[in-house]
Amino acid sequence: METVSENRSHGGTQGVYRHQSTATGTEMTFSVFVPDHAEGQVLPVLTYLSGLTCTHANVTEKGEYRAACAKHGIVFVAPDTSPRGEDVPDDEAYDFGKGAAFYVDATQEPWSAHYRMRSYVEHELPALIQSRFPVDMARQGITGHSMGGHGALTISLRNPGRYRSTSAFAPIASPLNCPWGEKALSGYIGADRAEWRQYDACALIEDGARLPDLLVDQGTGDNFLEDQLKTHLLQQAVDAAGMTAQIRMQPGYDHSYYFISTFMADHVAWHANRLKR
């Protein structure tokens, strides 16, 4: 693992790191914030998955999580959204290819060789974090924004008991029912929509997956709300399942990091309450 940079911030260390991934077959970059702590102490960890067109840098530079994580003693991990490199296939559109891997393990050529972000986030990255940082992987939380909110929800739903806490900012709630999801899943997974259900939070809940509770914030001024995010379908799914969830519609907020940073401290505190029990 190569250290790209480390900086003191908010009573902790913000680092950016690079390693060769076996899951994607490429170099992968991620950031980690570690609050100051006693020697030998291990801390809860919160993983944040970013959205379309983003890298690890967007939340690292604009997420405003460090003060809250330092206050609550939470390690914050932010991976990239896709494999990168000259040999990695791409698409001219912003919503497919590099920066838009959708946290799936692709099965279709030419994407299947490198686009394995599900395996990377579910298995490889947590093992690397555990081996190199002072974390207690029995106390994990996961969150994310937009495409990353979709990733956080589906990864947690597919792995019951692994994450003590799950939240999301403006998640793509039902990729089976929106243009972003239909494009990504048909391209990466193929035409069989039954195979898509493992990558759709609403479908997973309908099929029996459950979370102990859930926090979602969604801005009412988000221009993607009606066509792409489909928050109402997530509300319908959790209501039908009798699942505990706070889905908060925040008046006037859009899809940007102005929105995310406004509610980030709330989410960190919400996770801390569950991770430190």
Contents of the next structure:
Protein chains: 2
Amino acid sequence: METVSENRSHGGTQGVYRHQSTATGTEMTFSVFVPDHAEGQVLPVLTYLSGLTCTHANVTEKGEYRAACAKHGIVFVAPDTSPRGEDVPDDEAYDFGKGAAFYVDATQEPWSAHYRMRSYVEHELPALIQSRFPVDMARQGITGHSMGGHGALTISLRNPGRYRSTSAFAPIASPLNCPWGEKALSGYIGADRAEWRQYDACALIEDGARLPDLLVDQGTGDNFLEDQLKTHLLQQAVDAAGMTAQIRMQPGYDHSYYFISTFMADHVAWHANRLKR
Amino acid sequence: METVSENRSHGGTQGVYRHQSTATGTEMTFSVFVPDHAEGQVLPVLTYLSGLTCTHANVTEKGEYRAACAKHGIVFVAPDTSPRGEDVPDDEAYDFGKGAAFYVDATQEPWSAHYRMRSYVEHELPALIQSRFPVDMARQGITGHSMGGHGALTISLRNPGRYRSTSAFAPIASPLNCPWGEKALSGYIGADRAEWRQYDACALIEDGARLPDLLVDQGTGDNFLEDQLKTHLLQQAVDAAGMTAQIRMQPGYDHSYYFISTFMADHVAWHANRLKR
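Return the structure block for the form predicted in complex with another copy of the chain; the form predicted alone was the one displayed.
Below, the chain from earlier opens the complete complex, with every other chain and molecule after it.
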């Protein structure tokens, strides 16, 4: 693991690191914020998954999470959204290929060789974080934005008990039922929609997966709400399952980091409350 | 004045605007954050001047000021750092020409036609802000980073009584005594160093200008501290003048927005305390 940069910020260290990933077969870059802490102390971890077109850098620069993480003593981990590099197949569209790997393990050529972000985020990255940072992996939370909100929800739903806390900002509620999801899952996973259900938060809940609780913020001024995000499908799924969930519609907020940063401190505090018990 | 974008954020509106400037003879872009407020209410204004290579966008995206400004009811204004456009003379260096106008009114060719950021920030922009936003210009504060810290200090020192509060992040303390300053002032103002004193915070204080008080944060891990910023010269000047100033050396912090964002809420609260009396 190589240190790209480390900057002192908000009473902690904001690092950016690079390593050779076995899951994706490429170099992967991620950021980690570690609040100051006593020697030997281990801290809870909150992983944030980013949305379409993003790298680790967007939330690292614009997410406004450091003050809250320092206050609550939470390590914040932000991976990239796809494999990168000249050898990695891509697509001209912003919503497929690089920057748009949808947190799946692709099964279709030519994507299956490198587009293995599910394995990367579920297994390889947590193991690396555990080995290199002062963390207590028994106290993990996960969150994310848009495509990354979809990632956070589905990864947590598929791994019961691993994440003590799960939240999302403007998540894609059901890739089975929106153009972004249909394009990505048919491309990466193939035509069999039954295979898609493991990558659809609503379908996972319908199929019996549960979270102890859930916090979601969604802006009412979000241009993608109606056609892509479809928060109401998530509300319907949690209602039908009798799952505890706080799905908050935030008047006038859009899909940008101006929205995310507004509610970030709330989410960090919400996770901290569950991770520090 | 044209609206480039408006986004809801932190209980307010983050706008970006463009207008034709008479001071610079170019289009100028700036950002304004307006917290929600009662109809007819006018709010104090904090102007932030950015550093070398920046536009309005850096602090707008990375400055982490909105939560504090919303809490305290402060309008936050961030202009660009130079005139822009194909007709505007430039220099290949990052520290002269576009992105590096040093908040002076240039007297030397070819810079004097457009490089009039002193007039822009001291006169034209405040008049525009007053005419278009819900502000109380009797309650103004000013701050800035690096070259913009120099700008904030010198503009406030030259206009006694206009700004109720003045602060800076890692300011260039004395352009007369550092390579950035010598290059910029000789280029824009000419060889007569007596003319430079109006653009040097330490010289202005030596020459009798005073501020009621001052807050400065400076990272000890800042690569530019020793050769360019020279905080000790500002400390010496305020000590010699018997001026009240809090100049805080922050251990390990560098010159980046990771530093600025850490202390931004402190600065906003410090200004609010003086602007809301």
